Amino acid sequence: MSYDYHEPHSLDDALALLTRFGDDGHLMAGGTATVLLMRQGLLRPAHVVSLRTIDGLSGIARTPQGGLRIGAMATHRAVERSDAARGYSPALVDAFASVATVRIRNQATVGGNLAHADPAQDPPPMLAALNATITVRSPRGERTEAVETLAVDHFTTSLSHDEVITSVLLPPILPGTREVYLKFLPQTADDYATVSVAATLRFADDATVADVRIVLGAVGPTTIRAKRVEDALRGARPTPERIRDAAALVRDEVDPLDDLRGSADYKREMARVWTERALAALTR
């Protein structure tokens, strides 16, 4: 495992190195995924460009409008312990606190997690359910993209090789919105989920569902937005029967694989069960 290691002291320097190295360069944030992939022989970069020494990428703060900004180099543990994050959404903190072990959460970063694009990770579904966007820098300038569309396949994102995630921005949560994150773990508490469900729901004045967002993890090549379930609930009164029937629609929206955590059919059924539980928790 031989490679050149670089620690630029500014984001501009990091971008210049990525441009120079092209496909031979690999960006590293916390390193939890990168080091593992290199040890497994799945990643063999000639150059590793670390973001560790770049200032200004790790803050967590509420925005003047009431949203939340998370720097890409903020660790999972920092979000978990952040008063600003908890004041914004306890369910968001729950998602970050669900990741692996404290040791991993102390090292793994928010931006690195999103760029890794593992569909079984905990934060992306909750970030997508909260309609988060990322800010991305490259030598060509800055752009934004929804977290929901960032991952395009297993461990694959829309990012170009010379793009760096610099922050995650979560918009203000409308009054009356409820949020939940649920994770089904049939094995150890630090394992990947068999299925996870992140959801937000807001009632209208007449007790019907004004808006709802449901995002599932670990049941497809990317996080999956359960739009058919949402459509079945939006504008309706969420009775137990309506919730049950709507949750059943998720079976046709997910695309799980057979693995050690269950067969595809089992995961499809667990997606239904845990979607129903998430919606029940939001409508009690």
Second form
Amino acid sequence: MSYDYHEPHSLDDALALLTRFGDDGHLMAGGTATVLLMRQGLLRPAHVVSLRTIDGLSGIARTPQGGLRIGAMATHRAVERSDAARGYSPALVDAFASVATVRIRNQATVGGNLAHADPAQDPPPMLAALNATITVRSPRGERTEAVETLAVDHFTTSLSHDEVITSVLLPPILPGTREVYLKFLPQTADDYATVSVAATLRFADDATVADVRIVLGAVGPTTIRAKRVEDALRGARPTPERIRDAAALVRDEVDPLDDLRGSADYKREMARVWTERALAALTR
Amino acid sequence: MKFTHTATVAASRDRVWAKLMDIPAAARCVPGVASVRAAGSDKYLGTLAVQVGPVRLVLDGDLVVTARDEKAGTASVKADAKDSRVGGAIRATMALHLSEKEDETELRIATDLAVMGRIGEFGQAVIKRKADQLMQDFADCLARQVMR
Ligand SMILES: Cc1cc2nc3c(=O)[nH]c(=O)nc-3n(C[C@H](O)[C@H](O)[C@H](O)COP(=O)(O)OP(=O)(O)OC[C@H]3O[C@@H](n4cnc5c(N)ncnc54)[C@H](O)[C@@H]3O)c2cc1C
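Which structure goes with the form predicted in complex with its partner chain, now that we have seen the form predicted alone?
Every chain and every other molecule in the complex is listed next, the one we just looked at coming first.
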């Protein structure tokens, strides 16, 4: 396997290289996913364009409005250890801290995570539940996209080959909101999720649910937003019975595959169980 | 890996049969197929490009009609293709069955797919989903073309 490795010092230079190489070029951030695909022989780029020598892409800071901005080149470990991230949402930190092992988290970046688009990854459901958007640069300019709609299929996003994620923006969290990330790991502690559930819930003054967002990982070709479960709870008092009934609706929203982590039926059932647990944790 | 796909076409069985047995035209209904050409009786050569995330497979191979029975509305097709760059191959056998129901025809395709070499690294689940999409798109496209 031989390829040319490029280390541009600005985003514009990186974009120019990607444009020049077209299908022969491949972007690399932490390299944890890309190097694996190259070792397996599935990916054989003639040119690898690294983002690591570009300054200014790895900051993590609160926004003046009370949100959080994470640079695309921030590592998982940096998010996990960031006071700004923890101050914004401990559940977000939990999601990043759930990824693989410390060695992977030291290397893997937030942008690489989102672009890799394996539906079993941990951060994407939590970012989507928190209504995060990404900023994307290309030779055509800048655009934003919701994390919720970024992945379109297994390992496939709406990004074209000359688009680079530069940052992730999380909006301010309204007062009264609770968040949780649960990862079901029946096998080993550093495995991918069998099912994961990220949820946020905000109570109104009268103790009814003012708003709720539930996003599941590992149970479909992309992360799955459980809209029917959300609708069954919004405006209602979240009693244990109502939570149980609402969580049962998730079985028809997920679309899992049989694999070594379990049958599709088993995962459907686990999606129900873990959705109920997430909602119970948020309303306790 | 086994799958079954069906599509209903608002046309007579004869018309669907004719369409199906025009292999180069029918093959163009598979998304990613390029350059199908005849290579002897009931044998065709062609290329199929499949994209899975950042990975692009270019499967080169042949397709052989191993059996056909117009009266019964059944045919068997075998496809062998390999990607020499990635290093992997697929073999698919497909049993096609047409049945007329009032003024519609049901097309049923039972596929048995084997994946060899590096392509298997994607995992059975992802391959199955991809193959599933491809065959369903084929069945739907064929249905649309016959109705035209
Ligand atoms: C052993 C192992 C275990 C793992 N376990 C887990 C787990 O439990 N949970 C989990 O969530 N994940 C897990 N992962 C996946 C891990 O999260 C991803 O590999 C990682 O996040 C990818 O980030 P990276 O910076 O290394 O990306 P790279 O490998 O550099 O890139 C990945 C893809 O994203 C593209 N890309 C990178 N950066 C950008 C950008 N800024 N803009 C546009 N495209 C970009 C690249 O071109 C490439 O296609 C695991 C990975 C490994 C190797």
